[in-house]
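Single chain ahead, by itself, as structure tokens, in the form predicted on its own.
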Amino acid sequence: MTAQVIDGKAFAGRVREKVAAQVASLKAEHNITPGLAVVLVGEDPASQVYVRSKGKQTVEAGMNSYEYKLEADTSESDLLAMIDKLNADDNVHGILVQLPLPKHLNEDLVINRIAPSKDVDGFHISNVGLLGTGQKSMVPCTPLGCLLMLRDHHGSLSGMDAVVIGRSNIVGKPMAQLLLNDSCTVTIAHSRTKNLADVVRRADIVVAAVGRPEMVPGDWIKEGATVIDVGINRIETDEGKTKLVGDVDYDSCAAVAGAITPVPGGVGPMTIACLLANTVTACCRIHGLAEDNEFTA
């Protein structure tokens, strides 16, 4: 068997055009346009390079981007108060404060200074908890893109199977809980999982959030199973070059898989079209104006 390939950049590009298509709706017919406030403290050249590709896909999707470059010694004080002056910018639908921040940042407090309502990375301890309530929340980024390949793939998930590999409050955490809102039966796993392999083979699907390169070969999988690669790892090749590379052994896994995601060109292109898609729900939401539910958990 040779896995079909799910294309997170085709995806991600047809979830940026019905993002677009909503936004020009929203001027057109309630004068709205949509914003994303974008915070990066410190100069961390990935986070650098994740900002500037946000902005040019906000703008690009019709949106109002605002973005906010804090130097490093940035007191705690001052991005507090930052992000109080975007709660309260009506022009402002979603706030993101790029992660990681500097150590000396409290990450969980300047999360949860956030407006909920404005939270669209779905970090904020109110939406964590309507998330795990399975009641309505802006859901994290990353997990929301998963579930939107697996239903695209698999069209309804009830009854299936799933394993996540790996805990974070970022991805794995949320994606267990989206895939048990869907009706999966749902297993957590991690590096501390006793027969991790055994877990893992009976998955129909699996979705391997770990951090480690190339952790999961192909017999750990089940024959047909769907397997959704979170993972971005830069590794050094023979030739002493660097490449990306997932959380799974594509080429054994692919092997014995249904389907899969490859890296790049997977999960990751997913991510920011979640983002701009979340962004026009809570636009959506704080205006009282119908959502679109294709792209809600």
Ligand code: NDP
The other form holds:
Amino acid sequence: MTAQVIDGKAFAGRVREKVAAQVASLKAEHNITPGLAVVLVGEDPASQVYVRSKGKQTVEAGMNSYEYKLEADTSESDLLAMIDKLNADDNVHGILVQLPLPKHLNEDLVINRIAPSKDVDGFHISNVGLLGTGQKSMVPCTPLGCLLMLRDHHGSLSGMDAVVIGRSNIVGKPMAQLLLNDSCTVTIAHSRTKNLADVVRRADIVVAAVGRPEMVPGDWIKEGATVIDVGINRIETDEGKTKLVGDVDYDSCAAVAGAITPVPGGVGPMTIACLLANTVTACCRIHGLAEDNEFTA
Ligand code: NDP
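The structure above corresponds to the form predicted on its own; please provide the structure of the form predicted together with the ligand.
Next comes the full complex, and the chain you just saw is listed first.
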């Protein structure tokens, strides 16, 4: 079997088009322009690239983008004061603090200072609790993107066996919760899991969010399973160049899977598209307007 490639890049393009249409109608019908504020502390090169890309796509979708670049030695109280200001700003509907933060800043404290209604990353403890109890919440963008691709490919996920490899708060845990809310039978695997190969072999859906290049080989994959590769790893090639690879060994997995996301071009593009969708969702909720549920969990 050769797997169908799930084209996250094309899917993300469709999400962005719909988001842009929603933004246009919010402007035309309600004179509201959704606004996303992104706060970057320090000069981590990867974070700078992500922040630039988020700002660009926000503007392309017709929304207002507010970028705040703070010095690496910014104090916690100054950062919290900035978040308070953004919480109170009616032009801002989504707030994202780019992670990781420099070591002297307490990430939990900072994230939990964001108003839950504007927490477009879905990391605030209130949103985590709402998701965990199956209530309406802001859903973390990367797992939301994975879920949308899975639903698009399968329709209903009900009754499927899903294995999520990785238990981080930003990917693994919310991913498992979303799959459970869609009535999958979910196993969460991590670095202490015994017989990982056998655990993965049971799965109809495998989501790999580990951060280890090409860790999952094809002989762990059940024939016909759907493989969602969240990993983004930069490795050196034999020619001394670098390239991006995922957490699964693409060629051997694609030979047995029913469907698979490539890296790059799979989960990655969906993450920012979902951030834009979350910002529109937050804007609609804040203003008490009907929201388009197509891009929510
Ligand atoms: P973390 O490092 O926070 O979590 C990694 C998880 O993998 C941990 O739960 C860890 O287990 C588990 N793990 C590590 N080694 C093994 C192993 N040998 N066997 C089984 N499980 C293992 O990473 P993130 O969740 O933040 O990110 C995961 C990957 O996804 C990274 O490559 C990251 O770059 C990528 N990513 C991609 C995004 C996108 O937009 N496409 C967005 C966010 C992340 P334990 O808890 O026991 O330590």
